[in-house]
Amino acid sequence: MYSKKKNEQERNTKTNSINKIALRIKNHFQKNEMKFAWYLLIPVLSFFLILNVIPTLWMIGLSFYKYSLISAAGPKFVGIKNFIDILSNNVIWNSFSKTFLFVLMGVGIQTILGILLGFLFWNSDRLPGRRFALTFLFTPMIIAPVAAGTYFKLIYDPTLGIGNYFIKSFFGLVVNFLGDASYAFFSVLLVDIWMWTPFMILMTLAALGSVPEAELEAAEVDNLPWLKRLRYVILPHSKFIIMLGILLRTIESFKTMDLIYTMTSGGPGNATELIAIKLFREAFASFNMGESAALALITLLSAIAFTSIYLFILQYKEKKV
């Protein structure tokens, strides 16, 4: 009996001491809220600094040097020569033009299809097989680009591919989708559209879900025409999320490398050599670190320019409304 009381007293003493410590910590952080906020931010800021800021500053500095990993000579400061060489290189301009075309066509078609299919599945809870259809539509988005590239490389194969099997059966033709420069770019673009249209469907459904039910019911009661309902009720509430989806897809499209590298490695010739493929070859095949850093910086600025255009359009429309 005595030992039980003693154990309970010891437990109570420990609990009281822990509570006192917790109360002191609470009082300390309540008096110093800014310190507490900084304590929470330090791990995130450290992570961001080490993995983003320092490598970016290193890349900017390296872009002003002539430096090759396979040369015995060390880094040599050349100023803006790397940028001049890049901007006067027709091959790199060709890669940029293909990248811009890939981004505009890919994101444009994904957005149109995503919005149309999003409207189709909006408020369609009673549609038979809706869940299965949405699951089937969202599946490509979760497949790794390397796996999707390998999968479609087999489909496009002129000898064993199922795609050519059907084309030969119906039209008597064999199309070398990835080996012919006339078809390679659009064949890769088709796979990218197949993969990422579900993302725009998801963003469209999220955007339409943000439209207040009361306003939709009021528009229905007033017999507002569909176009006016779209313009004055749906679009003002949903445009931000849709524009955010377009912005994210634009940034990701600029970085497309793994899908194309798996399917064509930038070929045939340079038919599918986007700027990410060119950058990979400069850095990890030719080991020209100075030129590749300058090219990466130009690509980064191009992506920022596209982002700024989207944000400007969005803010301009908000001010106009």
Contents of the next structure:
Amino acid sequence: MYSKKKNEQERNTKTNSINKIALRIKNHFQKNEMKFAWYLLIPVLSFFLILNVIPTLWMIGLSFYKYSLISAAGPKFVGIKNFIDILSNNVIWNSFSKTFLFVLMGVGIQTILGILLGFLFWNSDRLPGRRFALTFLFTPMIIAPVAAGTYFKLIYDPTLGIGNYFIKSFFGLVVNFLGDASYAFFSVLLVDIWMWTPFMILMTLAALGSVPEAELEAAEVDNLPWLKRLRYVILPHSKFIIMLGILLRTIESFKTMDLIYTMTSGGPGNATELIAIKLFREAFASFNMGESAALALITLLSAIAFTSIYLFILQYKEKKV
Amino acid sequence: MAIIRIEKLRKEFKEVVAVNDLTLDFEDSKITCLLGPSGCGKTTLLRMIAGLEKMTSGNIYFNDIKINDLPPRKRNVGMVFQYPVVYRGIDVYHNIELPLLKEGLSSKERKKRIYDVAEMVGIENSLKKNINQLDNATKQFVAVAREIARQPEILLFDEPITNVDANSKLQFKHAFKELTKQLKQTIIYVTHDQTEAMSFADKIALMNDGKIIQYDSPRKLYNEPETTFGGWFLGNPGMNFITQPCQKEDGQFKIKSDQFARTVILKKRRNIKGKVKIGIRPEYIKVSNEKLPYGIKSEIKRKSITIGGQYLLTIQRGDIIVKAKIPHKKGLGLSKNIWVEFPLDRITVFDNGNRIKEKLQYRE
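Now that you have shown the form predicted alone, what about the form predicted in complex with the partner chain?
Full assembly next; the chain just shown is listed first.
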């Protein structure tokens, strides 16, 4: 009996002291709210600083130097020479134009297909096989780009590929999808579309899910024509999520490297050499770190410009509404 | 404009029966309120009439034409939702105009109709304003105007003022009352607010658990509730109920209770199962400092003031507590010596939850 009481007393004393410490911490942070906020931010800020800010600043600095990893000479300050070299290099301009074409066509087609398929699956709970179809459609998105690249490289193969097997059976032709410069770009673009259309379907479904049911019902009761429903009910609610999807895809598309590198390594010639591949080759094949840093900076600025124009249009339109 | 008839209408959501085999005629060109607590099936019923919800079984007729499978757009109904539904990105004028574009009206006719309706609803000064600039209450007025402008045969309102602030609610109630005087449509108005139902409706369908408990005029519903639920649900606070034993003596049912100064009887009633419930509304209870002829000495336990300046008294009569509502009277404080009387003509007697049509009488 006595020991029970003693135990209870000890427990109470412990709880009280824990409570006192907790209270002291609470009071301390209540007095220094700003400090507390900063303490909470420290982990994320450190990560941001170490993984983003320092490498970016390093890259900016490096872009003004001539520095090769395979040369015995150390880094040499050359001013804006790297940038001049890049901007006067036709191959790089070609890479840029290919990248823009890849982004515009890829994201454009993914958006159109994504929206169409999104509408098809919207409110389609009773559609037979819906779950299977959606799982099937979303699979490409979760495959690693390297795996998808390898997979399609096999499909496209002129001698062993199943794609060519069917083409040969139906049309008696053999198409060298990845080896022929006139097909290679569109062949890799097709894989990118296959991979990322599900993402746009997902975004469209999320966007359409944000349209209030009552507004759709009101439009139905009011007998609004379909286009008017789209313009005045569906789009005002869903456009932001769809636009966000396009924005994310644009940024990602700009950086496409692994998928194409696995399939063509940028070839044949430089038919599929997008800017990210050019950058990779410059840095890790030619080891020109200065020039590749300058190219990376230009790519970064282009992507920022691209998305800024896009966001500006979006905000401008919103203000007008 | 249209007579709506529902026949054995039923809606089940898995195991839940939301609307339970309802049969009812909604009167032509009248306002019927569907009143009941949340989850009683009133909105589901309204949505089935609009065509937004498929019925599990039963039929709906508009002017004797079965419309079970007709899509909402072909039913010629207008509907105002709980949440103010407006079309985004356009001004008020175009919001009202949008559904009219398919009606084959000339722009002049459309303009006249829009201005007439806007004036009727009281939003004529907001016609040029963008919809995004409006507060919730005005948006709801726009939604009402849009539906009225279409001139459908039936207008359905699904708790339209639930999502507007208190001041706008009053404004809306007043405007709606004025508006309905000018409308000729058959209107069904869903609400859980009895004051709304009491002030707008020509008839009220009181609902509970997917069933219509009573379908009557507001006055009758209030004064002659068919069930104890009706007595309890209507009024603020609802009816007082006192359960009393009832004995048959000399062909009459006698209620001997210390709640009455004398024995009370039910002369005509043939059968009662042991006990009855006596219901009386708080405002019908007589309370006085002076002796009342049929009063009983009681004690005021609590006194509070209600909206409108009336006193709400909590009175103890023996071991029973009742609520009484009285006009402001001086000198009626918390006291043990007050006289309380239940006027027999104001009492409703319930047997097994259902109203007995006969009134109580004092035994001679």
